[in-house]
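In structure tokens, the next block holds one chain alone, the form predicted on its own.
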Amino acid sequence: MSAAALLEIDHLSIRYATPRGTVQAVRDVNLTIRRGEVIGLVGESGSGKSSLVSSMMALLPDNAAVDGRLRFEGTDIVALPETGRRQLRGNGIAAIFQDPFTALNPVVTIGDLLVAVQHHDHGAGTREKRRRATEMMARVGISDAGRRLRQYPFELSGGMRQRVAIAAALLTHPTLLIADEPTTALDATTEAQIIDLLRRNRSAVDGAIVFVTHHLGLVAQLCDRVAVMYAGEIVETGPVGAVFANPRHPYTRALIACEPALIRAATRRLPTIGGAPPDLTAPPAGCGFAPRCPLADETCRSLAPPVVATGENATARCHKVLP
């Protein structure tokens, strides 16, 4: 393990057992991720991000089945008891999720809530703990701290939610923090608040953050390096500035086509990247963005692309590498 990584997957393949066949969903990923950054990792809906992310904290479900090698500080998740994977969650690893509703019990107070994330310190009391939560409440924009404190998540608002799920990650003082898709159920203003809030806290994470989203916006504004992730493959690497000003995919480009903030003239009508993803009960022998590439070939439908180096820390699984 190099001595910059923080997370190392090898050729990492995830599949689930369901009743109308088995699904690949995750294929053959090979990524690292570094301590001190922040990784954007995006796609469509269905591109496997979920369950890239999942594998990382140890929660996939009953029906998954998983090859390959996912090493956390050389600690090998895949191979680990369930004992030791709980203990890697919450003392190592944290996640915000995309529902803060969900994500915090409906019946416990939040500052019940945010004293029992910090069971892991057994050297602290109950009322250390407490002091603790109330300033990590003040440092994400919570007021009124005393009072939030016993109040149950039902009479916050999604975006106070948010914070305190926020709050409650960083409680844990995790070594790799993962934001799956944390702004999707709250407002413009909330969501420019709440990637604000991550970027100025991110020196809270002894380690990296990996941010799961399909809004390329948000990668730009708070991430150093961008994963591009297409029918369970990692498609294209590399520092965003790079990929974003000049990406080599074709996937990649006709995605950031798409983004909403780049359209500079009046429309009735978004772009759109024509076709749809493969199924991957049945994944096809080439690549699998080639029915819907205007590049591709029959090399690109027949044969695996390759991994192309496409500069420093940049890749791109390509037979047709844009210039």
The other form holds:
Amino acid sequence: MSAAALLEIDHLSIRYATPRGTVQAVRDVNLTIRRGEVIGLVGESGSGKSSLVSSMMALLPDNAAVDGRLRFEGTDIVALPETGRRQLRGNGIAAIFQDPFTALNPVVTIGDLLVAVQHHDHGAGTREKRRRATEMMARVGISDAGRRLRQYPFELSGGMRQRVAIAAALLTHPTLLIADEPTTALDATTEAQIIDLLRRNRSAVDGAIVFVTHHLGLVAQLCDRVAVMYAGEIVETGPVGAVFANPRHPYTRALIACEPALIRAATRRLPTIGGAPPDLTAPPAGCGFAPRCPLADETCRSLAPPVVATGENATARCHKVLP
Amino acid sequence: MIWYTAQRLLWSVAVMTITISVLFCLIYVIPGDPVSMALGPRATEAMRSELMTRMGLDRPVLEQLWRFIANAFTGDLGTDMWSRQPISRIALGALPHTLLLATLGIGWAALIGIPLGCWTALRRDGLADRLLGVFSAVTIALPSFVVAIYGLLIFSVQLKWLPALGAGAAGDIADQARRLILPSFAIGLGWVGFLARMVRASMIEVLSENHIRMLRAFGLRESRIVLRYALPIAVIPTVTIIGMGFGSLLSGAVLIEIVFNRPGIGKLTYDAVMSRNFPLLTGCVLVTTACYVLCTVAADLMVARLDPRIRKSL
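Starting from the form predicted on its own shown above, please give the structure in the form predicted together with its partner chain.
Next comes the full complex, this chain leading.
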């Protein structure tokens, strides 16, 4: 284990038993997250990023079967019993959720919630925790904190609620902050404000930030490194600049081609990737992207692709790595 | 909150006015006029018209209706022609017996049913959950008077643990309490399973919500999440149901009061029907309706207390 590694994901697979059969949501994922970096996790709906992120939060549903290792600061979360996992949640690992409209408990005030999330800190009293909450409210850009703390979530706007959620996460002094699509439910202006807020608070997190999104533009703005997920696998990782300038996996290239903000030439029709991701109750023997890939041949369809090193800290999982 | 309370009370007054009007009309629909029922077939015409004037029956219908409503709101429900006592006194005298019975019946059911619902929600599809499912189906389907009769046969007749009939001697609290055990058991039994199933269903729904996941992601203890953050939301529909159920028990307890030969507003209503004492019946129905309306208002206020979204939107 290298000294800088904060979270080491080692051959992680997650399966869910469903009435339709076993869904292989995450398949053999390897990823190392280092202290001080912001890593973007990109993928379309159903690519397995939510499951992967839940496992990083030490929070998986009861019907999930997990294989492999997930070492946070050296401790394997997978092997840990639930009580041990609970000790990590909100105490080293913190999360910001997708939908601020439903993520805050409706029957407690903002102040009570912000005090409650500091429960792992047994040294401080309620008064001290409330003072910290007030301070943190100012830091996440909420004015009139004293009044806001006495309000309920439904009295706040969406952007304001997401600021509260960020305040809650930062109050626990996380070494791993997981932002699970924190701006998807917000309008563009509010999104820009929240992204700005996260960027300014990067240094407040003494560790790493995992930023989950399907918005490549945000990854370019916020992240150092990117990991692209497809059909439960990480298909490409690398520094943001390098991956965006020269994607090595055909899926990444197609994804970037579909990003409206990155399209240079004027067009009347937005590009899309034809076809649909594979059914993960019966994952394909070969590459999951093969049916939609313009470069795919017989090898791609029958043989699982190898992980190819494409540079320093950069990999692609493909038979036909692009030059 | 004050405005909301006032609003709900105003609404209750409206409901009561309508109820009273319907009851007033009933007097005209029922065959036989009150005067001949009071005086009997051998009354002279002079006696009849004298009583009609005294009862105000010679006035225009709308004026009668107005006086009827006004009297009811001031607590004057007329005089019982048999006992010569004010009907309000008779009805309000019987009411506490039923209130106590209904409170105890629903009270023990809530004290057991609500925690049971939480517990089975956390251990969904476990053995206890399945047993509760069967228990609920059986006890909800079983009429309370059947439970009452079996209770009497087993605990009073066979085992002789508990007294069978009546409300107990006046002033003897221990005796009165012992005589409340079987009736409140019979009333509450169906409610235990019903409340447990309701709380279980809404608890399962609340526990799957995003804000609960957020609290879990911050490592809060599961028991704290359930009791402090989920239960106040999950119990809201149950509070409304308890309010309405309690209200309807005031008249619904009649079978239990008959089986155990207990005084109460249900028994009084039943007796009024059997003796064709319509003024008394009207009084009983009015008191019951008033209680029912007050119960729903109380439940509404309680819900507003629990849910800040409702409280603050007022």
